[in-house]
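Shown next as structure tokens: one chain only, the form predicted alone.
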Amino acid sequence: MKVSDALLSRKTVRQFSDKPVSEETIRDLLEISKRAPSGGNLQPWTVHVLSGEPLATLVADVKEKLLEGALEIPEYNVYPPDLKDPYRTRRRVVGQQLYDLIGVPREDTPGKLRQLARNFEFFGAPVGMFFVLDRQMEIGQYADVGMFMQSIMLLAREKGLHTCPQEAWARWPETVSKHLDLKTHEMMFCGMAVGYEDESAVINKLASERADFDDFVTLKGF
């Protein structure tokens, strides 16, 4: 598969099949993706990969806490508190497109919350990854982790897999840290679901829009 094909076919999958992903495949994904660039070659990421019983235990723990109405305080803002346009509109539009696709009316807040909770089941994926940073790291290293994650997502397409990057897990820093046995100097940054797409799921037909070339590119000297 060409890189361009991987980029064009990559999407955020929100319903996975129960087809297992082998340890060998996961090892290969991470071994190759470690070639992602990082400033000063810091390679600031560590990765925790859960499957089987450890994954099921975490999912059950969060589900119980959701039913109890428990809340944890995120350690960073996933989005800016006062998000301005065009970013605010883009977020609102794609969210409504998703809910329209799965038949959740705008006014159905419980339905929206149920869909949000699917994040914490990794959307049924057989593998969940967590990306962890040392608390000493700064914004530049967050970018490094993003490039590492993108490498995993593109390589996953080569292997017939799909992914869903999930900053939603930032809502559960204490619970995830406990399950991963993180040290005090470590911070969970982001999750990622990895598996095979459930091709029958309507939700996976969402095609998010992209800005026109001239809206985000300035060319000089050509």
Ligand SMILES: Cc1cc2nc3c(=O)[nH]c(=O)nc-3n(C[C@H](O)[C@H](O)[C@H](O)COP(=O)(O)O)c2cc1C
Given for the second form:
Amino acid sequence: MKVSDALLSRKTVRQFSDKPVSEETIRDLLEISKRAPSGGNLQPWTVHVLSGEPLATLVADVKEKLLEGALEIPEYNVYPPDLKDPYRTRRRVVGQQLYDLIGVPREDTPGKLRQLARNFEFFGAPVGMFFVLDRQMEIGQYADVGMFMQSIMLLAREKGLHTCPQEAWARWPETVSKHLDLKTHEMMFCGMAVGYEDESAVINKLASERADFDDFVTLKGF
Ligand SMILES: Cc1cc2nc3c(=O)[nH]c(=O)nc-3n(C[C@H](O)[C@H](O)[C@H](O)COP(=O)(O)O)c2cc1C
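Please supply the corresponding structure for the form predicted in complex with this ligand (the preceding block corresponds to the form predicted alone).
Zooming out: every chain and molecule, the one shown earlier first.
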């Protein structure tokens, strides 16, 4: 597969089939993705990969907490509270496209919350990853982890797999830390669902937009 095909076919999948992903596939994904660059070659990531029973136990734990109405203090704000335009509009548009696609009306807050809660089932994926950093790290190292994650997401395409990166898990830092047995200096930054796309699921038809070239590129000297 060409890199451009991997890039163009990557999309966020939010409904996976129950086809399992082998340990060998996961090992291969991570062995190759570890070639991702990092400033100073720090490789500031560790990754916890859950499948089978450990994944089911975590999902059941969070589900129970959601039913009780329990909340945790999020690990971090995923978005700035006063998100400016054009970012605010982009976020609203993609959200609206998603809810339109699955038939959740604008005013149906419980419906939206049910969809949000699907994050905490890894959208039915057979594998859930968590990317962990030492709390000592700075902004530069978060970029490194992002590159590591994108490497995994692109390589997943070569293997016929799809992914959903999930900052939503930042809402459950205590529960996730407990299940992963994290030390206090470790921070779970982001989750990722990995598996095969449920091709019959309408939610996976979402085609997110991108800004035009001239809106984000400044060329000089050409
Ligand atoms: C770091 C990161 C975190 C994300 N967190 C979530 C998430 O928690 N839940 C979710 O459904 N999508 C999540 N997304 C997916 C984005 O919404 C998605 O990438 C964006 O809308 C563009 O769509 P595309 O990935 O299909 O091209 C995340 C994406 C990134 C890069």
